[in-house]
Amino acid sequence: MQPRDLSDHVAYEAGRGIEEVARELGRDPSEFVKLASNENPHGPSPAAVVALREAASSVSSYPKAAHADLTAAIADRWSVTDEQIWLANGGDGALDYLHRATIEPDDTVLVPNPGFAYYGMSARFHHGDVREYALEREDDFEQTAETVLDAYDDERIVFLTSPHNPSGSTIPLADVERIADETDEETLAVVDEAYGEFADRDSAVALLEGDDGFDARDDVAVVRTFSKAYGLAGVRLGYAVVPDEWGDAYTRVNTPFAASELACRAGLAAIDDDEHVNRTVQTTENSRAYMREHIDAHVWESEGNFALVDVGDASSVAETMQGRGVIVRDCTSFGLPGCIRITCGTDDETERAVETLNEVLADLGLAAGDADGDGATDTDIDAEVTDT
């Protein structure tokens, strides 16, 4: 017996951790600074590391109590009612519980690229087909409703990433309604906020509730997660807001306790560490500022706690500063061959990195864009850096 054809399935493919870098190249695993997975410098939120000491008694009973109550903490927080709140395993598991909700067998997603991979992967798992718009670099990935607009052909679900991964491009709210207003009525937009924190923007969750002007609408959800300014990405804990028409859905695609014990307990404490999560904004403004400044190569405006560089050859680069003990992310795979992207880490991180991204681009004789390393740069974009 096989499974079922996977053929036109991919793979995830996440940041190479410290320990398998260190493994692999037979070295002591504090030489290196880990900077390619978006994950929290300052580590989890000091309030979540307590309270899972706390609730570590408790995991031998189902966490229907914490379900519950972290749900009601976070419709607090956005002023809205439990069951716009689908709690799930990190926000990938809340774009499973939107898939499960609205696709049919063969209904078609629209999804960006360069984007999030597990956009498509999620629908292709729950048998749904997969179309892209593009997001060009020679527009710095500007984000806008005539992009999604002018590749929109009746998909049930249209996947915005604001902020965007790799880029860190934002899409205004005023566009996501647009959006939402020109295609179909039975089309879902769904905002990926992952990074939401970092952005000096509004959330679309003000279009579900019509607040800010917008009218109060049943066509966009919008998806949030722990992982990243509250630092709990190895719990696992993330979740979707939906409009207020869905709330029935949830108890019917959802698998029985979507968020663990100390998922839930870790979540209940970080939501109110206001410190934790200022902190790591602030340390994130300081680098994305400190790497446009003092990068020798062209660093995209971003409002992610990462920065994508160009770099001109990807592989070599990153391969290169892995070996002198930064890790950062080959951004090949998000179809951009001559980018890396740079997580925000604390000052002596991100001085480091720096610092040896200017040496290997240097050694290999790359400047922005050059990806044949003959000194000419192959792209027409400015890489004249400045402050944010």
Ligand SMILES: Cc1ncc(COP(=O)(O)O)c(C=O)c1O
Given for the second form:
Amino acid sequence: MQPRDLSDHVAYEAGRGIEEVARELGRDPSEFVKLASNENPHGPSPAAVVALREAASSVSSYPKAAHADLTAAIADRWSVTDEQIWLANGGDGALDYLHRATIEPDDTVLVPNPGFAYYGMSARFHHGDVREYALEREDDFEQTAETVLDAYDDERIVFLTSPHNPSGSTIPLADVERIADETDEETLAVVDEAYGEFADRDSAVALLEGDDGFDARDDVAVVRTFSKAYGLAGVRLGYAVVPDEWGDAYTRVNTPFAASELACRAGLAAIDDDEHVNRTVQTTENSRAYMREHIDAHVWESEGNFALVDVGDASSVAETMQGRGVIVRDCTSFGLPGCIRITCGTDDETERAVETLNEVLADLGLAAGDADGDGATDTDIDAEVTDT
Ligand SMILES: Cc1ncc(COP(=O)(O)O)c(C=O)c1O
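Beyond the form predicted alone, can we have the form predicted together with the named molecule?
In what comes next, the whole complex appears, and the chain from above leads the way.
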């Protein structure tokens, strides 16, 4: 027998790992730096590492107390009820739960293009269809209510990513509110804030709570993760913040013990480790500024822990950089074959990435002022970006 028809489904393409690349090239892993998956360059929260060690001996039990304690701690952090926090196996797991709770067969979701591939993948797992709205590179991937509403056609879920992967653009809360207002009562606006800590902006949780002059709403949900600012990508821990009215749905859709004992203990320790988050955010800000200032190609302004760079030929540049020990993300799979995405590293890693990229651009004839490789000087990037 065969699995069901999966011809509409696509495989997730993760950023490449150091071990994998080193093995393939027959080199020592220590020669490489990986800036391809938007991970935390300072590693996990040190408090979480201690908690993980201490929790190791209790993993023979199901994570009942830890799950409840972490839910309460996160609810407290956002001033919402415990029922509004849906813990999950990463932000990805939270996206699954939102689909499980909303999608009937053949419902449709609206996702950004370019954008995070898992929205569409998860919708399809849940027998939903996928439509896209375009974020235009000539508009610097600007996100507005109009862009989304122009494409909207009564979808059940509208996905907004703020900061957006891979561009780093954000959407103002007033625009999220307008989208929620002007879409059908049965449409949920999901604001994915996986990179929220890196943006100097209020969370869309304000729209659920009715804070900051917004009316409290029952048609917005927010997704957050411990993978990025807290450095816990490997433990798989994220959550959705859902409207008050939705609390009851979680127990009906979640996989029992949605987050593991280790994940919950790590999350409980990390959520109070402000020092680690602040250090991570500071390093990210330095790295973004350094990349924008020193890269010999157009770098979009980003509010995430990464920067999108217009190199003209992503696959050649990413492959050549990899050969020189710096692994970055070729954005061809995002539909941006001219762009690479570089994760913000430590100061040393960022400097190495920038130096390597500039050398590669020069060696491939894509150098400063000619990021699109057409031989013309890109004195006006905005005028040039359409021609790659
Ligand atoms: C925009 C966006 N949302 C959600 C996620 C999911 O992250 P995780 O499942 O590690 O929490 C990612 C991961 O890279 C992402 O880029």
